[in-house]
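In structure tokens, the next block holds one chain alone, the form predicted alone.
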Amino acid sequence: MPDKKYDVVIIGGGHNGLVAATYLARAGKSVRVLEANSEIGGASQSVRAFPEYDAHLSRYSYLIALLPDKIVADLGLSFECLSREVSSYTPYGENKGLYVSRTWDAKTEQSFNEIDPSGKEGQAWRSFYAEVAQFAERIAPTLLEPLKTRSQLRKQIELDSIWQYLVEEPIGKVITERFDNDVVQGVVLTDALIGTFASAFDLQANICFLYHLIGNGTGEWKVPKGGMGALVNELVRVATESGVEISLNSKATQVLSSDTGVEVSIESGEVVMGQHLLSNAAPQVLAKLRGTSAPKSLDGSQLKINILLKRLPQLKSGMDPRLAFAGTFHANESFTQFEAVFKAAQAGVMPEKMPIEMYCHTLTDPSILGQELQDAGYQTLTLFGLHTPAALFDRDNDAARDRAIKSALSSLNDYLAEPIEDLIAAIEVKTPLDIEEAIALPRGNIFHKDLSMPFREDGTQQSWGVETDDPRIFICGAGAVRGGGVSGIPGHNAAMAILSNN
């Protein structure tokens, strides 16, 4: 039998936990976290990826946009996200590329101007993204409360036309509707892809492009000063300060729940019991420890390549790397690409050319290298590849990774003057199957499982879309309706699931 039995056992030690241990703690309860790796935080853990290097990478996520800032200061965080001037650069053609500032400038009606002289491309992206702005500022209040039923998030929000084309059809309908070039509507269509493995005309999509644009009411992607690591640091603080347990290399083995509470065996061969449970781990991982049947979802879809560069490259279409790679850098990312790249993936074919996006850290904020890197001149850059299902790893992951990082490498370098490779001074690659590996994602689903459209269906029970079949356990990680990204918005709802029935 355990010794101390706590109010809340949570399982998982990643933003999530920390943030609804930290809730629930400065409420009363007594917390205990319990967490299976030798590190706090999870996939928003910072580390040193090369030993022989001093930098500290964000390994798994990079970018914040959907952490609220009522949470920030809700917990008191003494953390800063730096904004980034330059949007997006996608280059295309032989020596051309498009270039969009956060916001509007000359500079980016001029490159809009360059792809389409009309002038109708730039006006419809600036028409489409002010729309999309509407929605998000009015969504955004709501991840933070019970969930609203289909129908009444509509009413709430006033804005039918708009729903109508993010939540009720395909995202890859209004795309193709509004914006004519091709380069153009891959733009837009990454953010419904990133980490989906889906077609421009699945709903899934939508879903992923809403969590994508409606972060604190603005959709901007930030980043994180120190790295996500200042953040876990910051979290960790604050739980801590506020009387939480924290327990390292505490895996769970399983969990038994009754009318008494619910009991955690770890590999240890502790038991520790609490009133109530929170899992932060993936429903998958919470279906194992509790012996029932897990959920389907998609395959995890993205390829992540962590580089640290001994300078930026030089670019054919001249555009300043300084600039190109401060914001996201797109390649081979058009339309057509990415839905044929799609239909070859789900045929179990690996791209030649793999649809790749990055941006390099080091640019808005240096502080990740030291000082004598620094001074060197190196760069960090952070890669994803789309549509790299675990399916595609799953005969020989070895093998499989070395095709992909040769496929996500030349995408590369059809728009350098010069070879990446001669440039690269460490990198490392992640597969679907190595991030399952490393932190327990099933299948590599940085999303845990399926996104979730932000609201419940009309008729169903009220809820903070953390419930489980059982009262005593709640999911507090990106599993839960309103999860998926570095948001706290789970962790923060488990937690006020709790308290608002006590």
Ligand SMILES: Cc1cc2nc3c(=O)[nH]c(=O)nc-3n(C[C@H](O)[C@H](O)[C@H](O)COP(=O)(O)OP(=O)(O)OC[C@H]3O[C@@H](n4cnc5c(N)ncnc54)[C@H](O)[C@@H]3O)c2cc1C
Given for the second form:
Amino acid sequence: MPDKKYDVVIIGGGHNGLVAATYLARAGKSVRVLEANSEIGGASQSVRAFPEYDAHLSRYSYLIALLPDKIVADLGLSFECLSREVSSYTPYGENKGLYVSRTWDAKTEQSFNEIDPSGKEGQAWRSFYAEVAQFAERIAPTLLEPLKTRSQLRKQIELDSIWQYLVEEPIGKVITERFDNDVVQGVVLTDALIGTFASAFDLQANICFLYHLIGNGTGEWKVPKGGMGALVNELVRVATESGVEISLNSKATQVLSSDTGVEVSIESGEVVMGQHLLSNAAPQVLAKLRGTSAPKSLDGSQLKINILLKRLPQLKSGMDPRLAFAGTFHANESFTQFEAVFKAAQAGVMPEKMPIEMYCHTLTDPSILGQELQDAGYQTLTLFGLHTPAALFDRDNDAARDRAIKSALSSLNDYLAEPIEDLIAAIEVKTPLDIEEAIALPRGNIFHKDLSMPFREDGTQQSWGVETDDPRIFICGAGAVRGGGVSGIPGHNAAMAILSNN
Ligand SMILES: Cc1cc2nc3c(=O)[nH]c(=O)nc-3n(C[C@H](O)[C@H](O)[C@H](O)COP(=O)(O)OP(=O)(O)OC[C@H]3O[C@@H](n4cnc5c(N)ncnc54)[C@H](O)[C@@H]3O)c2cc1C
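The structure above corresponds to the form predicted alone; please give the structure of the form predicted in complex with the named molecule next.
The complete assembly is shown below, putting the previous chain first.
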């Protein structure tokens, strides 16, 4: 017999579970959220990672593009994202660098002209991203609606040639056709590979690219003021004010569905029942709890490093580090490097020079550091290493982690005038296996499972992309269609799926 009954029980207190819970509670449903960990927020938490330093770092996710303004307004979140003036900086050669501002300007043009004095590469960049922006603007509002079919969405968007190269053909094709320079091609390609272990010529990379470019209709990646945990704090506030019961240290161990509802057993021995169950935990975790077969997915393939620096390092190129690290800093991420490292990693080889990207949160928002650290000039660096699939860590996670750190820092040091090691006050490193252990992302996959295109195939049933084979059970997390990333979208859509049927 269940100890308590609710309209909706939610397994997992990630940001999506909290979004779903709040929409449902405000519609009059009784809701209980069960979070396995002692920390709420899942992959969106901020933590004081180094007890001796007053620094609250976004431990896993760190930038926001996909969270629709509508969700922030609907839920009344007092939460702000800050724009970065610099989009990216990519050092190359002995002492050069490609600088890109958020909006095209003279400095960006000059930088492109150094790579290609004919001006063609810069022009190709502007026209490509103008096309992608048009596409983003039209597709973004559909993410909070029931899924359109492939044909319906293509017709509605009315950008056939762009649809063709973004959705139907491998993204590597358009990148290599429209851009000539290996470094520029690589900068474009990164958005297709973050969180996705794929070749540029695999359609899975297209989906990742789309999700990185369509957020809020602009695709702009912004800095969450106060860190990612500031979003979670606000979500907890609105959820509890709306009457949601949140239980920490409450790991679900079994899910049993029947005609009367869904029973969830918790590690403590408590059993709760919901008329509906939402899983914010990954579909693979839900399958295990239900005793059904789990969907197959790619390995997570990133190394996440959080660093507290005594100060920013100088660069060989002479670029001001306050500009170089304000946007996304790419190292060893040219197109050919990506393809070569992908093949090697597929064959089980840890990259010697890991393709990495980084940014400095504190250049845009110093508030995550205590005043003393700010006054002393400390900064944070978030480093994201690519093409390091979980399989590389299976045999000996600790030894592979050591190799991976060396590879990532050596990749960075290629472009620094002084070794980064001399400036590190504290460092924390998370392999895909570490992430799986901490927050149950299967194989460390940052999107829970492979991302899917934001439509359903022609001839399939109407859906919100959150349904399962059990009409009482829905996915409300990153593993839903249009899930993945800090977006709240699957949380919103799962709530709507329940409310539209009741
Ligand atoms: C290193 C890293 C960097 C990233 N960077 C970015 C970024 O910069 N921007 C971005 O948009 N996205 C980023 N992402 C992806 C993004 O963080 C996730 O896709 C998103 O946060 C998923 O949110 P969610 O609420 O769906 O699930 P999660 O945040 O994964 O939350 C699921 C929750 O379920 C809980 N849970 C699991 N099993 C059980 C159980 N049996 N019982 C109870 N609770 C359970 C977990 O503990 C967890 O708290 C990153 C992810 C990682 C890992």
